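Just the one chain here, laid out as structure tokens, in the form predicted alone.
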Amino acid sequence: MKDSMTLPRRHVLAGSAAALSALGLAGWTGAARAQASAAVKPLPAYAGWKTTDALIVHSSNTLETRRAAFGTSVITPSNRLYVRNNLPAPDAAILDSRDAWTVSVEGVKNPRTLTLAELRTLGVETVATVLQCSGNGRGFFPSKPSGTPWSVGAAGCVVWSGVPLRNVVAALGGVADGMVYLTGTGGEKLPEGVDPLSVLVERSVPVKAMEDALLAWEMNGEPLSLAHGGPLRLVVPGYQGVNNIKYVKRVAFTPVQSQARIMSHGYRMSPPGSKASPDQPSVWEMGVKSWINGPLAESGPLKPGLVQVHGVAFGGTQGVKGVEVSVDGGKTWRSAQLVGPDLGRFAWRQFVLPVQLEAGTHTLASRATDVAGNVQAEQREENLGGFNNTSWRDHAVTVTVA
């Protein structure tokens, strides 16, 4: 008999509704599918290429995966892929001649500016990584803070191809000395009459970070849209999403971290009732999470019987070592099998646990640890943002059987 465990590689791949009904999980084929369609609004024009029922369209500037649209796929879909623009995308126009792009890279021996088709003679690499916006799970704060309410949709796991930027830095000389912050700069046109540092987007990560960061312009094996940052982006592993700079003009090596408002008080760990400085930590690395991607409440009741929980994990900078799911809330746990291609430590896995699951209602919660042995928190780490929400009790789901 074929282990129920393991998915075939053609449907690890692709997702596919087959996929789904072979595991007894095609919710989003059916009712979840319906219900997306009933509740959609139009996607911004730059974005009108993706999946509608898929997403969950908070503003022109965010758009959210629906949980219920992820599927079996270790790489998620670009057209069911999330979008967050802290400012409006540039025009389209940028992608007319994608070559002609360029980055000026500072804080090195050499200085200079590079356009897009010489970056591409300095070598290429790819690598998948999980994307994910800072405040995914913001939307499970009982203290609402202000900004889009995400629940798991605002992250997906994808696939970069572009230079290596220690590729770039090793051309240039090297790294000049004293510089402690790698600093990516954002092309996005700034609205006149304002400060530009209060909206301009830059961000800057410690230097040890340009080790594995990438000057992208492909993602899933594609020319890099307008929507997720093309033609250029500064994609940073393990980082939160923020830190993945799109339209990069400027990549600086820089003794200090940038004065934009983005970067000294945007994307703080304030603790609640404070205000954001620049003295609290920043929004850096990822930690530690997964979740439950089926199956769900709103597929509507299930048979009694045996059900495949499934869903994705990841570590940030960390691969992961393993993933438990409990039925009963979090009072017992068991070991999930870690299923479908490992793409490396930046990438999340697909787990997968049969369980039998008898009339009444269940709690569905996933708990992952990483290969340093760090272990998914029970609770979210309280902050004025919303940010960094790792909590598996936050991320449980409830589930009918009748």
Ligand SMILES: Nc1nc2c(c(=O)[nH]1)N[C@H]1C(S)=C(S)[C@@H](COP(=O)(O)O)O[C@H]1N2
Contents of the next structure:
Amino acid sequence: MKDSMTLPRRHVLAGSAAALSALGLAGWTGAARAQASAAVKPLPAYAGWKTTDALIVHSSNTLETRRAAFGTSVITPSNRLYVRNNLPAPDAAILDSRDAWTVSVEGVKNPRTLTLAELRTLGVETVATVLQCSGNGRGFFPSKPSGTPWSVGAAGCVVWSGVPLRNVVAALGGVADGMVYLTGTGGEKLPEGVDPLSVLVERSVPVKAMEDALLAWEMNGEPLSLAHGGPLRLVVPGYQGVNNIKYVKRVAFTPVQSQARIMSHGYRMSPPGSKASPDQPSVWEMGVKSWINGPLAESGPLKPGLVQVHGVAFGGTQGVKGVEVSVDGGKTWRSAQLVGPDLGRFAWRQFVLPVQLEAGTHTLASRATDVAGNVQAEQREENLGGFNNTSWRDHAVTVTVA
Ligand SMILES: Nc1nc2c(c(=O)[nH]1)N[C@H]1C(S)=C(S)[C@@H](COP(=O)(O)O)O[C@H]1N2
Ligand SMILES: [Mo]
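Could you present the same protein in the form predicted together with this ligand, rather than the form predicted alone shown above?
So here's everything in the complex, that chain up top.
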């Protein structure tokens, strides 16, 4: 571990004891160990500032927060937050002059292109939100849908600062008549030789989402990083990650949904065995969900006695009313305590329940209820893409006490 103080961590970690212990493989030997060590991929350059041992690198465009790395301080530190890019991240040069970044606002009475400098004059608001990929929990689908097999770590709770979109819209005369959707377009350079609509990151959400939306330039107290959409991001609180458009270049109020493939066919709740199509529900608002972040099996056997079962719970666009915890695989439940600051209805709440665990194997589960009375589902809703997994059963953890 000493070496890692003097050398960049990501070079040292590949194949090192630290990397294996981060994987929970400290006790492994031989072929399994060699294989696991080969599987430790370095962080991609645009996210090289992140904490290597807090993250699982699925690919250069998909980084997942380890379940044990969320901590218990509500906010997910930026250097531990997951990353998901559908296209390669833009060149870092787009951050060289942040204030000169432009966004075109269309489908309003007086459409216009504004610079980030101009946006800063229109207002500032701060909101804490759960940012979660709609594929979070896909790894629990027995049907093995294609796409990253995320466990729980394609999510985090972060604080955004920026201008409320409704302020911008008001300054431009209001939404034009007949508009039904709020459509955001990403500013990535598109690969050549392909139909732009097949790769463009452009998403539509119902126009009512404008009320809570921000054009954000700051995350967790720092100028927005390239990895998370800097210099400017459309944040749609309570909506699945894909609707939170990074490097946003265009915000349009539109009568119809975007024709981009990522909207028309991607991220649809397609029944198993069907084909994705635009008439199926899109992944928009997040459902009520919770999971346990400790204790976890990967930390090794627990000692008999008092254990603090803790985790996170959120309700999408609704606040969390309560969380129950089961230590017998869902047969019986007890109310956990919500702890830590309440950062509003779009943030997650931490919960904790002290329990006595005797020697044996225990399946721990959590089940959240939102303020509207919606209870976290027991079972996932099967679908082709492995989206919207809120199943408390899938998210249960089994620990050994010895
Ligand atoms: N411009 C743009 N915005 C995007 C994406 C993208 O590829 N390009 N990915 C989306 C998806 S699928 C998710 S889950 C979130 C991920 O946000 P993060 O990388 O900041 O964690 O960004 C969304 N916004
Ligand atoms: Mo996503």
